[in-house]
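First, one chain by itself in structure tokens, the form predicted alone.
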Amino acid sequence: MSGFSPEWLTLREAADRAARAPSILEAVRKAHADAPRCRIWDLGAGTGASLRAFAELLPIEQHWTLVDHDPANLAAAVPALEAWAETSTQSDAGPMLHKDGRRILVRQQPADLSQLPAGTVPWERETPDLITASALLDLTSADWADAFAEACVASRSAVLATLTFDGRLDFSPTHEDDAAVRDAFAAHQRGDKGFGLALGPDATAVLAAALQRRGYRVLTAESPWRLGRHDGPLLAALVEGIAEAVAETDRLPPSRLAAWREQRMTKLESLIVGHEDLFGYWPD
């Protein structure tokens, strides 16, 4: 399975939450309104990001299961959600965080995610009512979806999958190997990320059509990343993992792709990543 440092995950954050969709957040809001409590679980949870931006939707009481392969992230994970909750205390279950008047428990949970398929899921012991994902879906394979879809049918969880690549690239100023780039990233994209076969920009739509079938209501919505000057560390990173990418491919020759990546560093001047954004559930 592909890993995310803490670093690149603290640089995306702030874009993160700007680019989740306003209507699939009021949707989750919605859906939890009336509920005591919410078991989540969090799937490649990297650093918490995703607690941060999802806690002020959800009831007081929350209990967070952080998952992740990294044990990088998860270290990373307890000192980044102190530093955000405004008080935090020890309990024998986890930190409890105190933010906003909620109560928030926080356990971890190393797990490989690429072994969902073969029927391992690591809330078999517990019925989450809400599982949430960011920035994995585009990673996994078809075989995983459908393996996912059936877990959360069997728990009856809603799901929040976030921020899944849709194939989106669109550069300012325009470069004559923008669609070249594209072309190869896309096929990258597509390549084993440790599920199998990468379903790149169709997760969305692979995952929905899963959740539909067995009875799930789906809402989606686009959530891209709108970059400009301000965000330079975050376009440079950017630049430079795609040019790595499309390096791996050899659909490009070197020194095109040199020229590309020289360029795009000293003169880009936006950057539209496309996202997009899922919420599933169970109907009443």
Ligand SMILES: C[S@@+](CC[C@H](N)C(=O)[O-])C[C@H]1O[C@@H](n2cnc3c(N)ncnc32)[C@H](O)[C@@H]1O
Contents of the next structure:
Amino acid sequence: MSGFSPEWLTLREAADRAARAPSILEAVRKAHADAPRCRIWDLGAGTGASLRAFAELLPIEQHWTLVDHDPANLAAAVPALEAWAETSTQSDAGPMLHKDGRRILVRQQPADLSQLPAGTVPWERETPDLITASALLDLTSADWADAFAEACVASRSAVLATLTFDGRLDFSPTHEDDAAVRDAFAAHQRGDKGFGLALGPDATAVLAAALQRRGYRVLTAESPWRLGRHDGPLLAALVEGIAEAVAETDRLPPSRLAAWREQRMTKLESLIVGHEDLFGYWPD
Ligand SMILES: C[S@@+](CC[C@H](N)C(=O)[O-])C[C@H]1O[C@@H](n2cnc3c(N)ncnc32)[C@H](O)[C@@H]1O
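Right, and the form predicted in complex with the ligand of this protein, after the form predicted alone?
What follows is the whole complex; the chain from before opens it.
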């Protein structure tokens, strides 16, 4: 399983749904309660997990545009969404999904979001009511977050950025190299992920400040994964991914990292992975 493959996104989807902060979701629901319809742009959409998670919070009529640079994820999104919906029909604009009394139009926009600072705002021809991004923000850079906040102000769109990694990795039982692994992983998180040096664990605070400086109201809340033995495949994939990232940093001797990985693969009982959710909205 590599990078952000459809298989990895499927593996994490249930944990993501359990983790998102109820207070943030409720704020999103309230903010859209009186609207007859909502236009949503989902950045780094993957296979459409944000649509599946947020549709129930939003009005009866929804127009989603899924933005991603990975053709494999966009290709997997429509079948996954059609399987999730009660029924789906084909309209000229794209698939129309029906679920819980909602009509949900899905469009796709292949785009490299790292180009945002160059002025290529993907929604420039349409004003979104809501811009969503799940598990994307920590990949972005300080310059990108600033340009993104500027683009949001121009459209006055609400912003929902969930599941941004905040640096917390609490393993149980503990291992003497947990702290060294955590530090090396955090350093890796701050490397270039295609947007310039990544914000990693600082991403939510940086975007919150950029939006607030421009007049947005911003709510944040923690949304950790709390994983236990019943999350075996996800835990194993995480340990593997963390070990691979740490190896790339050369901060831990290979033999120590191998011993840490081996212990975590066989004896890990629980893992908390810290995330934060953010909802920003323009005050009326
Ligand atoms: C961790 S995945 C999250 C996917 C989805 N939001 C979810 O919650 O399942 C990050 C997504 O961002 C996309 N992505 C990463 N860098 C990107 C870029 N520069 N432009 C567009 N999409 C990007 C990846 O292809 C991937 O689908």
